[in-house]
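Single chain ahead, written as structure tokens, the form predicted alone.
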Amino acid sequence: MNICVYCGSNSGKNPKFKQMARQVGRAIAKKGDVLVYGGSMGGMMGAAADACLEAGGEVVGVMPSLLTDKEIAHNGLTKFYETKDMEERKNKMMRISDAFVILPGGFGTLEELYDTLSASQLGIHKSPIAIFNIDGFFDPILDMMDRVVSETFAPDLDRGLILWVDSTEEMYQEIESFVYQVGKKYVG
């Protein structure tokens, strides 16, 4: 399975961050499984990918041509994309991931995320999403999933699309055992 891991290409000031994203990468290696990323050898994404190599997996990153300089694209991994902008970075990673993973990160992790909920909401995918809530980062996004709900923009059913895990453990079973659902989302 491709498992593509969204997080912060800056560490961010919480050490915790950075943990569990080395034990994301391990634990996609250990499963005989393949990191997908955004390509950047440094914060976060770095840890992932490092981790995932350090324990003998597979990584694969993705990353625009203006970002090449600027996040430093890591030269050690089993496979790299390059690609012309953004857009065609979160396709690319959409198309050939399985499964996705949120950890924390800046306005690009958040953007990823909507992009895949929405993606997913649609149908264009139907793959697990799985969020690690390290701290309480994610909170305002579960609060504002609420308020979406409560509001009738999106239908109940649709907060099954994110699974809120607090392990390695956990995120594969949530995956693993993920029944693709929505709801009616046009309703009067």
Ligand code: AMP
Contents of the next structure:
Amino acid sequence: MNICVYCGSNSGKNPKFKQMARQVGRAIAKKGDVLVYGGSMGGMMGAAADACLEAGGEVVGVMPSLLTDKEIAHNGLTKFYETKDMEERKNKMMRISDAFVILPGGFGTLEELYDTLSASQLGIHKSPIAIFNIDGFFDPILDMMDRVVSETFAPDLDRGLILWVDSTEEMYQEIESFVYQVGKKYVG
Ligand code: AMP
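With the form predicted alone already on screen, would you show the form predicted together with the named molecule?
Okay, now the whole complex, with that chain kicking things off.
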């Protein structure tokens, strides 16, 4: 499987975040899967990639030209795709990935999460999306989902598009047993 990891281009101040990024990278390598990510060498992103490579795994980076100097591109990856813009990057990552894993990050990560979630809701992809809610970092997203459902902007069933996980073992269990199901979207 190609597992796409979305997380911060910075490390954040909670050391558990980077530790988990490394554990995810290692787990992907151990499983013989491929880690797909944004191609940066720093922050949480770099930590996940480095851990995967150090454990003998394969890592594919996808980065738009406009970012290759802002976010220093990792030069030790198995494969590196340069895209013309952010849109092409996201589309490429979505197209080549079989599952998505979200770890803490900034606005870019949140955008990637919502983009992946809304694409799943529309059936553009039907792959699992696992979130590591480390120290409750993503609790506000959970609250927002509850609010969206209670206000009837999304069917209750669609909550199941997101898998909430705490460990890499759970991540794999949940990803492997995921069954794509969406509720009927109503208009009006
Ligand atoms: P961040 O979580 O903000 O550190 O960003 C994580 C990754 O998302 C980085 O590779 C950013 O370049 C990328 N990113 C930033 N803004 C966006 C956006 N609007 N859409 C998609 N990705 C973004």
